[in-house]
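One chain follows as structure tokens, the form predicted alone.
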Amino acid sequence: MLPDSQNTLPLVLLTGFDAFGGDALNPSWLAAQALDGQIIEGHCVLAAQLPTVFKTSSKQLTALLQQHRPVLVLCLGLAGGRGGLSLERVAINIQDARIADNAGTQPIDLPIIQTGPAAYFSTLPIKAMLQAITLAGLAAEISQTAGTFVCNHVFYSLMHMLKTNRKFRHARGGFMHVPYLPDQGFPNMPIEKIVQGLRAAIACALFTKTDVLLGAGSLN
């Protein structure tokens, strides 16, 4: 619920999941809650959790979209073994999960959408955000790739529903990838660097239209 004197601002919509895999919490979605409700680039920023579970997150997540219709997406997952912030470039149209999600489902080798294409890219300006994480003096990199569980299951969906959804196509969206916290594993990142990473990488967001390095020329 957004407090009446925000519910005004355009709205930046970021996610995280809920603990999966036997751990306790997740980062991705205790980043979110940290930004929930504040104010970056004169937008408001509405946090969310997903259930780590293959088909209910993108069903939550289009509920979100409907109703609340952002500017701006950017989903969070936990990737452990990755030592900073992961912009993610590609989402692919498969699901192989290695281990079971929250709800006991396992896919394996089968597309998110039937008829979608193989693959979507971010429309989030991602090099022009890693070099604003970076500035802030925080470890992150552009990802290839989002894996084939969850996360890149609603990474795909997402896309699709930015492209094909005539209701969200004033939208952009991504995601982006979190490491463990100091008492999870190694690599980390403090959640207070976590955060400041993404308030750095959604304000540069707002304002960066086109894929650019700050000060220099577009990215080909």
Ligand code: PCA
The other form holds:
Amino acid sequence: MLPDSQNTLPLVLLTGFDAFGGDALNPSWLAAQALDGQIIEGHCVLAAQLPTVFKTSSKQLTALLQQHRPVLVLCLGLAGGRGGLSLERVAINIQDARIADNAGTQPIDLPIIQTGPAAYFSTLPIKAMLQAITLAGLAAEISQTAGTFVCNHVFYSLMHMLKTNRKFRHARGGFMHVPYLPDQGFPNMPIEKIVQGLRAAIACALFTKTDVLLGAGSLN
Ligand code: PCA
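Now show the form predicted together with the named molecule, given that the preceding structure was the form predicted alone.
So here's everything in the complex, that chain up top.
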């Protein structure tokens, strides 16, 4: 929700997913929700929940982009088994689901966009964001794959829209996976730390237009 007084600020769209695969909740949505309406570096954060459903998730994301015209988009998802905040480098044009999504759909070996390129890179400064999260004392990593489930679907669809729709040419976007919460599994991260890292990463992305070079392969 956007308070009226903040409507004139440029927007950061922050999405998280609903629960899936038998989990009762999804920390990606809890984290996004915690930052809803907050101001970071002169930008207002707008949080929105996406369903863990292949087609509907990207349809809803498109509608959000059309309606709100954010300058920066960061989509979040849960990656159980990862130990830190995971900055995704690349989205790939494939759907290959190990489990069904929340609508019972399980695409195998299908492209996301038939005529789309094989992959898109994040347009966020992931190395600078990695540094910002690490400096805040939190675990983080660069990830070379967002998987082949709904998170990768949303990431690829986002990057495709930003690349091909002239209306969005000034917007930058990317994807971050978050770990389990402490009562969901191991490794994990408390929600306050996820939110703290997220805030540092968003602030960094807003004031860093060109990514930093940390040296080949360092920190990842
Ligand atoms: N994680 C899943 C989909 C929804 C979510 O939070 C994924 O990594 O694809």
